[in-house]
Structure formats: structure tokens, C-alpha cells
Amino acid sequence: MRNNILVLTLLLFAVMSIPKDSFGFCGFYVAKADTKIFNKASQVVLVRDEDKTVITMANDFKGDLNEFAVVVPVPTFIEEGQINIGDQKIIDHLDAYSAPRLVEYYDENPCERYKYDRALEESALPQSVLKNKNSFDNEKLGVTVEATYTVGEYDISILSAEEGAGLQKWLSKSGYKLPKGASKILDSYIKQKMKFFVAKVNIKEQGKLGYKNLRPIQVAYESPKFMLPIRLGTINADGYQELFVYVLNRKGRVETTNYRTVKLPTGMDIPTYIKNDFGDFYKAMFDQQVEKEKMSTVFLEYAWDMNWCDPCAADPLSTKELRDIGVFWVGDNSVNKNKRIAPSPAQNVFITRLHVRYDKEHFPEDLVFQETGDRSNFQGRYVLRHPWQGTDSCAAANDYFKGLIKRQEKEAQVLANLTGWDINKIRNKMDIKTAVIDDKKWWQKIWSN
């Protein structure tokens, strides 16, 4: 059977060389937009400190496991001890912790001199495997199999090559079919003197281990470069792909240097009915931002010190989870005698969550990153404000209800602008009685038609 090389939506190689708010967001967290709401989404966790890198690649492959393979350009020779099999649950926890979130507030009785907390609102607004059997002549193709390992359920080979066409032919002769145009991109990595980490599923070993789903592959190494090669993953892709990158480091926020990194709109008040439609809202909002930026930017969804969160979509990762995901500078003292994970705080770990929708037309280059040293907190956060439902009568209550109509109309307009949805349908769902607010002074109405 001939096998197709699947790049898991991206060909991985990760290598590298507003101040904190004076008050919290508060409110109640009610929903999150995790990666599961997007199709064709890949997840990569990148741990970085100085030149030391640990990359974790989540495998969302669906299909015949005999047809699975992943090719990873790497900057240096990888020993067997540098490869590990990770736990998808930790990536899911990291996803939940950093996911954009929906929070809600409840208006208080205006007759008790409730004041709208503008300072809080404004603080949240942004500006802006092969195993070589020597069945053919490797030397003629310029390919060297430097090592082969079996780690967990994967057979892994470390390859070097002299030119892309030879490597492509070698892979094809080994039973794998690369997409057209791969040799040119392979050449660019070969010119950088990079090697190739190739993994395929060992069905026999997977059966012994009893795992139904493929577990993440982890690789640790040292290099001064900091980038993710995504070009090979676009060759045979059917349309655009979603990529989520979670970067854990000590310095602070990470951004791309060869593409703009843009903060997603955040802190907006939106209609309360979105509580039941948050996933649809977030997808539509992200679609609008991608279109606005002409699908040429990387979006920041979260940047935070992992010692805390506000509001929390999930608890910060425990010290043991951080160690398991590759954060090698934190201590592993969170496991007690019963091997239960204690919720110990993370020390000196900053997380950046980046989200990019890409294809070969709009992202012709690999992603290149840099650490900024900026430790300002940022999160994708959207606000529901529930109206006061009381019956008290006072002048403040009358003013409140007049202002409420304007507020709800503004929420409808914000939602329409963020998503592109029909504003009249939004108003109908909100049951807004007066869709257009008349703000004219009395004398402005005398001579107007």
C-alpha cells in the first residue's frame, strides 16, 4: 500500500535562538471559544528559554493510521532521548486556560445609586518514518538515514539530504507520496543545513500500548533560531488551515517578525442572547477580522502570567503539567505520595496564544518569532450586561431605562460590526422596541422633515 505523507496541517520545526491592570476584570466567566469550534485546527506548544526549545505537536489525524506520517524540519541531529510522547489532556487544559471567554455582569438597582463602572470597561478595551531497508541506493539520491528509533507508538527516522528532489524521490520509493512542489521547499530547508524528523505510526506498538488516539510528539533541542515552517503544510491543503500556537517562556509576550501580530478586538459589550451562541459569535467575529486584515496577519488571543487569571476560563496549569509539557525551569514538587496533582502555582511562566488562518497564497513564508519582553496582560474577552429587572420607581430608574435602550442598540451595532450579521435580525432577537435612537435636541427637530 502506498502511503501519503500528511503534514498535519503544518510541518513543524520550532527553534530559536497596557502595563498590568491596577484592578481585575471581575465578573463571571460563562463560556469559552476553544479550538474545537474550528475545523482543520492544529495545535503546537512551544516552550522556549534562551536557545533551549521543547516543541509539542498535537496530532488530530483522522483516517487509516497506515497512511499517517509527519515530517518535521529540525535544526540539529535529534537523539532518541530528545523525543518524548506527551499527553493530549495537558494541551486541552492549556487551550481551555487561554481560550477567548465570555463574562457577564448584572446591573444593580439604579435607585440605590448604582454607578456604571466605566473605569473597568475602559481598562479592558484595546487600542485598535521511515525505517530504511536499503531497498534502493540512498547515496545516489543524496539521502542519509542518521538514526531510527521507536518511541511509544511511533517509528522515527532522522534524515539528512543533499537536495530536495532526491529526498522527495527517496520518500516516494519508501512508499510515501509527497505533494507536488515539495522538493523546492525541501531544498530551502536543506540549504539551511537542517535535518528531517520523520515519524509514522507503528501499528503493532500502538496495539500493545492500547491507545486509540495518537498522542502528541515532543522534541527537545537547542538552536538560536525561533520559527515554525508552515509552507510544506500548505502544498496539498484543501483550503485554508487554522493554527494555534501556545508559547511558554519567561520573558513575556511573543510575536511574529515577518507578519504583523494583531490583537483581536476585546472588551466589547454584546447582546445577552449570545450566551447561548458564543461559539457561532466567535467564529463569525474571527472570520471578519481575517477578511479585514486580508488574511495576512497573526492574531493574539491571550497573553498572561500563568500565576493567575481573571476571569478564569480554567485553572492555571499545575507545576507537574508544566514540567510534562516541557517547561524545564520549574520544579517538579507538585506530586504527593498518592501521585495526585496539586494545584501549585506556576512560577515565572508567561503564556502567549497566537491564532493564524493561513494558506500558501497569503503566507508564503514560514513563521518567524521573537520574544518582546512585554508582560502586559491581554485576553479575548466579551461582556454580557444583564439589565436590572426590578420595579422600584425613582428618577434614577427612569434615567436608567432611557439609557438602557441606547445601550442595547449600541450592543446590537457592535455585534453587527464584529460579525457581519444582519442588524435587524439581531434587534429582533434582542427584542429592542426602538431600533433607532433619537438623540436630537428639541430645537433641532423644529424644521427637520
Second form
Amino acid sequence: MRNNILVLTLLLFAVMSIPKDSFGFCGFYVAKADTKIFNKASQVVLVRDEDKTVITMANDFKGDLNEFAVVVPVPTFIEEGQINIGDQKIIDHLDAYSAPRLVEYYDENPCERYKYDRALEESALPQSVLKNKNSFDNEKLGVTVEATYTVGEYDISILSAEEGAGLQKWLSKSGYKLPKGASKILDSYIKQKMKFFVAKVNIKEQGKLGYKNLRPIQVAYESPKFMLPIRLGTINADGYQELFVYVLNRKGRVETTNYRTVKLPTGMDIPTYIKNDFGDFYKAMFDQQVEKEKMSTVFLEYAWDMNWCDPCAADPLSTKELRDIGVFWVGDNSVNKNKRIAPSPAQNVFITRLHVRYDKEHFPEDLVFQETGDRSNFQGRYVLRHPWQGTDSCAAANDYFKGLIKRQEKEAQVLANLTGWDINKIRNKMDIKTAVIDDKKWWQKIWSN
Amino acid sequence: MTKQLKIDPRVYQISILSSLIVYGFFFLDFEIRPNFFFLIIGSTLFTQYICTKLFTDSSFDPKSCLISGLSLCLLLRTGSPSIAILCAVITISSKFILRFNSKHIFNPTNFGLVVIMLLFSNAWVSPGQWGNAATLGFFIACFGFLVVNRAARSDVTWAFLLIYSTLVFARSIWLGDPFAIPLHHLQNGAFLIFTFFMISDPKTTPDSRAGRVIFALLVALGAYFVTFVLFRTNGLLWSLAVFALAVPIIDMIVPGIKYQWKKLNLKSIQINGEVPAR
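Structure of the form predicted in complex with its partner chain, please, following the form predicted alone?
To see the whole picture, the full complex is given below, headed by that same chain.
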């Protein structure tokens, strides 16, 4: 059997057709103007080994760069060298590598014994980053600007604050509009000994560097806290938010300890027309799963040893990309040892992709994670089986078509069940061949002519 | 005339744990593979049988070890069959080997889990697996209550519940967090199962009521410390394992009557209008 795998890295940009004019997750935008602020889909990469963490936050902010800044809470005090500017392309690569995929097979000619099939997949999801500018002055608000410096296109101010109200006032005085309720959460974080930094765009630097889009901010720190602060992101959110977390570690799959982590349904046969609607399918399916779980779970979308993939939605990340994204334990001898299929233990990077839709009501607590020893592979994978298109006629062909109708009906039901779509519309779109089939009951044949 | 119905509380516990396994498997997608289930249950029964022969004169009684085995199925997660077997063996044999003053020191399941997690990186407990469905919490609490009440040691559960909840709520008040946060923390199925099924184990709690309250206080403080100061997972399990070592000392300071599993009067059925004597 020839198993020809074709990779399509397209579509799915439609999947998360959520407005990308904002930046979400653990930070929040503080706007100077009364611009309505939204937090929607965000991407975060967490690299973790023992207590060492490197977090990379994508920024897909598309508005006026002067208008926004982001406040990021981190578990420890950080120094200048601990903040870095990353490369969005690596996050996009991680996204493509770990995205749910379609696999395509072709039915063989039932009249002959040879067969071929073909697999094909498509991958998913976009994303982005943040930032903005302004200058700050210190007041007697219990806020100390520990350091201010420029990294890439960002001006970074590292703050230590004594209380949330002071920090909020300080931010307001510095020209930033804070969402209502922020100071309480800031206060809680301060009491939990979390530190903050503010990042804004340095327009001059950005012009010099020539980057069109804002690049991701990376922070390296060492702390037993293996968590993601999502609470700030919920206060100025309009409805729910979407978050993708890619965790790269050595040990194995990562899960949340204070919310259920549930596997996305996978491995089903679905109608072939989905090939052109995979983005819509993925989104509808995710909507449906969120609804089914009452929006109270985190979804596992991918768990795999980074050395390989099967089928590959995109190649695994190179050693250089891994290092750039913060995987500090991989060798820096820039030779790319990655193989497509053959596993090599050298890399020792396990990826977990988590997808969560959250709001304040259903996710009151920050996400807390733990590493598990589970190194088994998991992927969101959906199968398209193309019917045989030949016209040969034989008894086997008759049986084949009979079976095909049943199979397609089942595919329609599976799709309806997964997505909540109207089954009749699905059937229409499927254009099921209804001819040829003799599905009379046995007794109908006894006396009929 | 009063007729007494006598049922061993462990039978209740076995049926509740079994129901939870079924619920977890079918509704919460627990990673309980059937072969692991049989491996664990088989290993606990086998170890119990061998240990009974080796260390005691009594006859083989599968009830207690079934409770341990079922609890392991609910809690232990590993991809390795040998770790699953080893954990079951450690769990059961600890009851016979680690003894002081003719009581076993550790809650067997707790001890088995803690040792296995310390020894192997590919064994873990998933506290998030239960989620926070309030209804589930309610049922677990009720059923669990039934068990501890029958076992006549519910005081340790209530004391622990009260102390730990107070700590978690006090922290939230101090932080200025909404009550949704501590509530979410306390609604976790893993917490409720620990509270109603594990810490309440009458064989490993202090003999006197005062002792049990002290024990509950220590376990609650320890769990809080692990969770909110050290920021590590499974604070309840670690804390219980550590403070189990304090039970012999507590028993010395505040002695009481040792617990024996026996058939309790579950229900007094009133016949002929007579009020059953208490």
C-alpha cells in the first residue's frame, strides 16, 4: 500500500476568525484613549524544566502602536537580561506543527486487488503579539521603577509595587487607562509576591528595525510556580477569550491541576467535503466541545515528542528554533538533526498544545499546570476517505457501494455530532450517490417482480 | 421489637469507589485502562493474601485491600504496568510492615502513591481530573459522608474540612480575591475524595477525638503549605504522608480506644411502634 502523505499548510487562518485587533492572555492593554479593548485569541509558549521557565507571548496587536501597553505579571523579580524579543515565525511554526490535521485516503478499486491511498493534512491557526509606548514617572504610590530599557522595538519598565491601587494610579498617571477591577487583581498578585513589567512600543526603534508586526516578548525566570496568570485578561474581555498554550518540556504531557484537561475528539472519519472547510469544521467542533463541557475544561490538542510527527502538519522545529524559543537544554550546535519520521532521543523535547476558551465566570483561577510522565502521543486527526470513482462492475463493486452509503451516512452523523451542524445540510453537501444500491429487504424480493 | 441490620461500612466504601471509577471512566474520560485496573486490583488482592499468610493468623479478608486497590485505580496514573503492580504491592505490604503499637502507620493508598511518585517520574496523580462540577462534588460529599459516618470517625473529616476551608478562604480574603476562587479550589473532586475517603481512614487516624482534631489541623496546615507556599501539586497527599508519622506521638499524648473494623448498627428498624434504643 502506498501511503503518500501530502501536507497542506493552509486554511485554518479562517479557523480562529476572531478579531485579531487585540492582545490578550496574562496581560491587558491599557489604552490612553477610550478605545474599547478586547482580548481574544492569544498564544503563549511555555518552556519548562525543573523550575526554570521561559515564557513567550505572541502579540497580534494591529491598532495604533501609540495607544497600547501591556502589563505582564511574572512570578519573580526579573533583570534586564531575562527579557528577550522572540520571533513570531517560530510560534507560527509550533502552531502549524501541532495543529489538528486532516488525513486523506482513497478507496481502492473493489474489483481489483491493488490499492492506494493517500494521506493529506492541513494545519491550523494564526496568531500574534503586542505593545506600545509612553514614558513613566515615579510617584509616592509605592511603585518603584526598578529599571527601564529598550529591547528590540519595546521599552520595558520593570516595576516593583507595594499595592495594586498604587500601581493602578501610577499607570493611570502615566497615561494608561486601566480596566475596572484591575487594581484588586494587581493587589492580589502583589501579595502573592508577583512582579510586573510594562512593555510599550518604542516607535523609533520599531522604525529602525523595520519590523511590520510586533514581535513576541520572552521572559526567562526561575520559580516553582508553574502557572499562567489569566485573570487580568478577563477583566477587559468582551465575552470569552481563546488561549493556546504550547508547553515544551522534557518529561511528558502537561495538564492543568485546577481544571480538567480533556482530549479533543480525534480519529473520526468525516465527509470529504470538509477538505475545503477544515477551518470551519475545527472551529465548529471546538465550539461544540466547549459547550458540551460547559466551558469548564482545558483541551489537549496535541502531545508529541518533538523529534517527529506522523503525519506531519509541519516539520518539527529545528534545534535553532527550539533554542530561540527558549528550550535551553537543547544543544546549540546549530545543525538541524531533526528527522521527519525517525525518532531520535537527542532532542528530548516534548510538546503539549492546550487550547482553552475561558471567561471570568468559568475560569476564576489562574491556570496551574503540572508535568506528567505521560509520553504517549496524541493528535487531533480527522480522516477523509474518498470513494472509489471507477465504473467497473462486479459483485464486489455492488457490495462496495452498499457499504459506501452506510459509511457516508455514518460520516454525516459523526460530523453532525461533532459540530452541531444540521445533518440534512451535511447530507446535501456530501452529494451521496444513492443510485445503484439494492437495499430491498429480503422479504420484499420474494414476491416482487 | 427492634431488628438490627448489620452491614460492614467497608462494603459501602467499596461500592462508592467502584461507582466513582465507572463515573470517571465513562463521563470524565479518566485514563483508567482496563488492563491496569485488573493489574492493580489483582496485585492488591494477591499481596493481601500473601501478607495475611505471612504476618498474621487471621483469615484472608479482601475488603480493606479492595478499598486500597480501587483508590489506587482512581488516583494513580502511569503508563507502566510494572509501576502499577509495584505501587499495589507497596500499598498493601505497608499495612503489614510499617506498624507501630499494632497499628499501621500510613494510610496504605497514600503511602503507595507517595513512594511511587518519589521513585518514578512516570507515575503521577491528576488532581484536575475530577473537574469542579458542583453536582459531582455534592454527590461525592454525601456518599463520602455516609461512609465516614458509618465508620464513626467523621470528626477527622469535619475538622479537616473546616480548618482547610478556613485557611483557603482566609487567604482569599487577605488577597482580596473573589470567593469564586476558594470555592473553585474546594469544589475539586480530588479534594473531596481526599477529605471523605482518605484522611478519614479509621485505622490510621489517632485514637482519641482530640487527637484526631490535632491530626486534621496538622494535615490541613501541611497541605496548605505545600500548595500555597511551595507551589507544588498534591499537597494533600504529601501532607497526609508526613503527618501520619505524628499519629503515634499524638496517641501517646492524647490516648484513646483503638479502632476495630466491625459491623456497625447501620439502621434500627422500628417495628411495632417501639423507638429503637440508642
